[in-house]
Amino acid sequence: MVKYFCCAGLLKSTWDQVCIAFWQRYPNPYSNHVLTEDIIFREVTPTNCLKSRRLLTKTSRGPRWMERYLPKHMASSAYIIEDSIVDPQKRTMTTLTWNISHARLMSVEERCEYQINRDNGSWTEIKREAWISTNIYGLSRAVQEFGLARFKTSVTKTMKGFEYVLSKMQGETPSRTLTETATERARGTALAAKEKAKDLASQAQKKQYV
């Protein structure tokens, strides 16, 4: 049994910009789980389409009950294959991604199609499909639900990463990440606490001399 999921996304950048950002999106603040990326092969077809295959290494921490089925050195990472084809004439880019690690436990295949938005030629729309399956008898539903939840979280990070890279490409100041905002707030709180501590210490010293 295979669980199917489909969603659409919109990037307020041209198709050309999105295609360029696609190859430059790592690293970004939302892709800390991507450890390495390597191009296995790349070619231009007779119809001038660019075909590529990349190998990605990502952190992949699963639920604890799943880790018992994996060797220790494999429990925290996974290898992903990403095929892509860019058609400059049709103005489409299609990607197909699937995991080659832990595939017997859970297989996630994703297909994305990037094309010019019909309502606004300066924007790019993304149709995203996913198929999640497992060979674990008796736990297939739990594994698929876990896989779907993780996939949805990944999609959100992917879109934020795209927007971040596109902003940098266009010379804009990317919006701060949650981590950066939290860090700044923590520094502000620490500084305020430090100043308050100084005031209290000063008042204590004054009381001693009264």
Given for the second form:
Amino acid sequence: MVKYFCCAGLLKSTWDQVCIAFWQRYPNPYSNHVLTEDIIFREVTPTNCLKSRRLLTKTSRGPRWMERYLPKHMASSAYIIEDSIVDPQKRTMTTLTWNISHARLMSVEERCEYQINRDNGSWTEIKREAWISTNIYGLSRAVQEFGLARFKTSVTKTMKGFEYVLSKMQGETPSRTLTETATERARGTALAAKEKAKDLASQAQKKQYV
Amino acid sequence: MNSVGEACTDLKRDYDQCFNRWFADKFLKGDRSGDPCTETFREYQRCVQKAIREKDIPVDGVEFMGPNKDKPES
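Return the structure block for the form predicted together with the partner chain; the form predicted alone was the one displayed.
And the full complex, kicking off with our chain again.
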């Protein structure tokens, strides 16, 4: 049994910039779980497309009930492969990402297509599909639910990471530095809201005296 | 970003720098004048492939874009 998921994303940057950012995604404030990144294969095809294979090591974060099914010797980090084809003629990029460790327990495959947005030529749309499954009898529902929930969180981080890298590339001050954490950000947002409310209140008061 | 082979991180960074420049300035602009990064790539690969073997990372025999053949959309 395979759980299928599909969504679309939009990045307000050109396809070229998104492809450039794709190779510079790591590290970013949302990728603390990514430990290593390596290109382990790359070639330009006769039709001038770029094929690449990237190997990633990520921290393996699973709930305790899942860890019972992991052999004791299994690495605490997970290995993921990401294959990609960039076609500069058609202005498309296709990626396929899947885990090569822990795959019996849970297999997550993600396929993405990056294209120029149909409505706005300066934007990039991302079609994302995922297939989540397990080979361990009796765990299907639990693994798929867990896998899907984590995948959705992952997608949010991916998009935020992209936006961060893209805004840095475009010379804007990104909304986070590498040392900030999610908690700090939440705290900052709450504080900013309080300050803004205070500000608005004091502005309202001032108007009374004008 | 670190390489999976601790000794390869510097080689990786050198290669990444070269690649990123070539990718943005030449490849995406349709310039097929050749890849200036072949030498740095070769050195980096020599190091990282060795690290992959030593760590027993199961990358062999995995077909390019392999797993996505005949996927159901249920």
